[in-house]
Amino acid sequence: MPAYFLEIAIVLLGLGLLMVDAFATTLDRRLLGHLGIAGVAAVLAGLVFGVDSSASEPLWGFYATDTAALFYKGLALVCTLLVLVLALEYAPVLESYRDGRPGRRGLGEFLCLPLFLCAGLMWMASMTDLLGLFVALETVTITFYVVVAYMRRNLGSLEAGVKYLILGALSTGFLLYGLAWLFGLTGQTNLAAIQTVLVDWKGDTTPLLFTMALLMVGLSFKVGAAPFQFWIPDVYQGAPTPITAFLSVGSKAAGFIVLIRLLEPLLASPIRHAVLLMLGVLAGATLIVGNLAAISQSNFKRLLAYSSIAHAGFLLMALAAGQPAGGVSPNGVVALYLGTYLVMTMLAFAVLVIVRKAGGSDELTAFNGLSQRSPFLAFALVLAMASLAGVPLTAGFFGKFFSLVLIAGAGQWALLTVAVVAAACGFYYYFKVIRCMYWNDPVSEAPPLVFSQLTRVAIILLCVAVVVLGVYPKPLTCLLAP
């Protein structure tokens, strides 16, 4: 089966569910979520068992089907599957902020839009042309504008949507201007052809440096790198929690897919050292800002927002190494890191959705005494926090470890020192959540924590994945080869 059938199937699934939502007025909208989960699971099975990945050249010259592209497609599908599960669990909160006729209340569209986000992410994974990359990226970004502000009666969600729209449009302008310069300098839109031109570049490097600066500004916003991370805490806090989870994983993966694709020709050009220097500076600043700002947070979603910034710093650090070391490649480390980051972040947000639905709060105090109210959820969140901190024998350990291996192999000792100190800071604010669950007493008259069997199964599977990938990471280490 050709790989592009996967995107076609996801788009058709999304359109079909929208049509059902539009015309089946008496249907329980939660059924759309279950149909979406089944459809995405079927497409994921098609990716694993039915896709032909033997093509060595991109289809039509711009659609890659290599191992990396298929991995990121799988990442998008798994992320979408989990977001739909969280969206079903979050439905009562969403309905309380929406207007509409009984039985509709906007839930149907909310359950369909992640499918179009998924299609955009999957296209981005395969695009090797500037035009295709930009169109796929904006498919993802514009859909995020809609879903972030979806609870329009909630002032926090509306504010988050406006901020994301304005700042996102500004960053898109920088990115598009950089792509225009890249096309103007090389006369090509295909990334392989651009690399061929830049390898033999004999002219002035100033235009290339200016192009690099524009691209880095635009992409730094997408991945949440300092000093362009200021939108993340407010948007994460105001957006519906399942969408915050999608932003944390899907949006970050999207930004790094584009960044990796664009870095390949730039790293083959005469400005290679300048590119690596800028990546190193961005990585160091992002690690410092993300970890230090997270220490003082009292809201769990804002804590995860700054945590997301900190993890972007480790991902940028891997790319800043610029060359394989210890048998691992920078692009492979980014893929492994994002794979493990998906598992542990989705686990944290799954617990947050349940606590938020029950108590109506995202504050850390909402987790007080969680070990007494639900030992199962408390244990799941302990695993998530330990993995995010990088504790050995959890999935999150290997991403940070291989990033440190790369940067040590490149001899960038200053950045390595910053990374080690930043990782140590992470233990404090992640374990602050554990303290709330096990050391603090629950608030009086705390509401019961009720969640569906589907959510329970998802949490169990995520817990198993965190432990198994921490003990036996071989399913992902195959991505590390240079």
Contents of the next structure:
Amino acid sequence: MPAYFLEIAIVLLGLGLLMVDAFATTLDRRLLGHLGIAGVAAVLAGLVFGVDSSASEPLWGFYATDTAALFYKGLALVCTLLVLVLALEYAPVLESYRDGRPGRRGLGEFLCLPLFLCAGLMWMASMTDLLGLFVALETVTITFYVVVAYMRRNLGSLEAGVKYLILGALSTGFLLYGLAWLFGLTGQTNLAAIQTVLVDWKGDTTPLLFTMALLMVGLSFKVGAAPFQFWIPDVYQGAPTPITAFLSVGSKAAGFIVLIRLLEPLLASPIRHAVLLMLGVLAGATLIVGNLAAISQSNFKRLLAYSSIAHAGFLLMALAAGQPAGGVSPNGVVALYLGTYLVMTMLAFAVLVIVRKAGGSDELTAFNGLSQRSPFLAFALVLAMASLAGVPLTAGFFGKFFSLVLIAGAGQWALLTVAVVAAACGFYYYFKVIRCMYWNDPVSEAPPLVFSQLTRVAIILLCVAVVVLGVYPKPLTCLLAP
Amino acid sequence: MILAALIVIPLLAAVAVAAGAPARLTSLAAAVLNAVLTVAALMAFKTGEVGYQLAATLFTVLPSPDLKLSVGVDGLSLVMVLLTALVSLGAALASPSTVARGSLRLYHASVLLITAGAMGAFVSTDLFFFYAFHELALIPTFLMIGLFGTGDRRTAAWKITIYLGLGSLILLAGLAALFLNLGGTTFDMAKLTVAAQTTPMAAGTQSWIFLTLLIGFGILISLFPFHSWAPQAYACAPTPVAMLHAGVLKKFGLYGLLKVALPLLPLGSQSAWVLNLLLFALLGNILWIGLVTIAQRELDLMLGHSSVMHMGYIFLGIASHHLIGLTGAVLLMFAHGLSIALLFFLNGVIRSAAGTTHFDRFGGLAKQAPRLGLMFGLATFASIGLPGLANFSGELLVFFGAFKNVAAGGTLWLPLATILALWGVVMSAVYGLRAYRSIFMGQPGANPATVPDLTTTGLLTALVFVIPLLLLGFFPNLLLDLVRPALAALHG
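What would the structure be for the form predicted together with its partner chain, given that what you showed me was the form predicted on its own?
Full assembly next; the chain just shown is listed first.
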């Protein structure tokens, strides 16, 4: 089966569920979520077992089915699956901020929209043409505009929606302008054709530099790189938590696949050094801003927001190395990093959703004494925090280690120093969460933590993944070799 | 497979404890089993043969770069395994069966994780896992000190975590640079050693990488001026953690220097400016921290400082770059690990009974608690380097080695540093004997604290440490014969 059947299947699934939501008036909306999960799982199985990637240039060269594309499609699917599980768990909170009769508060649509996000992300992973790339990106961004502001009665959610809309539109403008310049300079929309033109670029490099700057600005917004990271904490904090998780993982992964695909022709052009320098500066600034700002956070969602900025810094650092070192390639390290980042971030958000539902707050104080209220959840969150901090033998270590190896291989000692200090800051702010859970006592009459068996299974699987990937990262290393 | 079992048993025990097995019994059983297996490994080990023995590759993590979970021991790592087995046995015996706050299962599972990490670091023959296993202790230590510690435990827990976190990241950067400069294709330590010999790096590169490793390892070892986390953390930590940390985990950094930094960076470790920096730092450990130790009025802080101070001698042995000094350093690592663990154990006994360790509250305790007095005396004498106990031979060899180096044409700063370092022996005697006198001799002061004598378990725990200390005090060759071939092979 050609790979693009997968996107079609996801879109059809989403449309079908929307129809059911619209016409089946008495149905329990949770069923839509379960159907969605089953459907996504089926498509994931199709991706793993049934994709024929041998067909060369399907869809007139718009669409790539290389390993990278398939890898990021898998990432999008797993991410969507977990977001749907979280969304089901989060449903009571969501409904408390919506109008209407109980059971008629838009839960159905909320459970369908991630599927369209997923389709956009999967499409984006395969796009090798500027037009397709932009359309896929907008599919994702516009869907995010809707779901970020979904909790209509919550001021935070509305604020997040407006901020995301305005800044997202602005960044899209930059990106589109950059794409227009790229087309104007090369006369091509296909990335491979653009690369052919740029490799032999003999003219003035100023327009190329301008193009690069525009693209970088646009994409820095998407991946959350400093100094374009200002929207992240507010939007993350305000958005419904499952959507925050999606933003944090899916949106970031999408930003990086686009970045990698767009950089490829530029890195082959005469401005290669300027591109790498720019990436290095962005990486350093992002590492510093993300890690230093995270230190003082007292809200868990904001903490995770800054943590996502910090991780964007490490990812950019891997790209800024620009060349393979020690048997690993930058693109492969980014893929490995994003794969492990998905697992550990989703684990953290899963625990957050449960604690938020029981305690009504995202503050760190809500986690006080979690080890006494639920040793299971506390242990899961310890694993997530250890992994995010990059403690060895957890999933998060390999990505960090290899990005350090890459940057050391490139001989960029200043950036390496920044990265070491930044990672050391991580030990403080991630361990702050562990401190709350184990050192502090819970508030008296803390409500019980209730969660479904589905969520329990998801958390157990994520815990296993964090530990197993920490010693056996092979499932995520298909792109690693240079 | 014996070596793999040494890691797996504490890990499985930790899981079992977390799942609800009887905590103290399980951790004790795991420690005893590990001690038995260590003895089996000692029996199976062929002294005098070069290279890794009992080696096994458990699985391949990545084919490229070559990254495997593989285990094996040479004489040096076997000694460290023995140290870990002994100290963890003592720590398991010293672990309580009830705790005032937090959960007992968390307590024992954390101790077991620390043990597993230390074992893993010493038996790994892959640079990656050598590093990774050591970090297994990070979170359990943080939880243990912050939750079960005494005094200003939270500050101490933060300090040790951030210091050691930063130290291990600097170390990681250094190891990454080392890996890349040795070809960047394998993490296998044996292959890296071959690469270092066949295609040596430029001396300048070696110096910089060695300095990075020295700072990284140095933070973990509490090398002056990166030591300030150690005394407070040890003073506040619950007894088993203090024993394991001061006794074993601190030795990881020294082991790393001996096993990785020196053999892989022969030119860097002997470059004059790096060596002079090291000499300056180790004199800071011995003289400066020695004076600070003398000024302490509380037993736990005094022990914490003294353990920092004694690192100076081991560094001196390493700086000597002479086989005699290096073997002395290893013997001293082993002996110090045992003696400081024993002292922290006895400190824990005193603190839990009296609620304080301030010298003013004690006096004449040897009459009340003769067994405690005897054991404490032996531990103190070992620690200050009295003949008949293992530390003495170690210190002696370190000083001989340092002078020998000069005879072989080494740096001239070394004898000067050695002569200054010798004064540390006097300082040790001052604070060690004074602590013994104020607690166990003389008359109880006003408002004296009462401490019951060691129980049978307590005595047993102390004997775990005292017997090897005495044995090696009289027969240091038991250990030196094991270590010498390994060090000779590593350092040419």
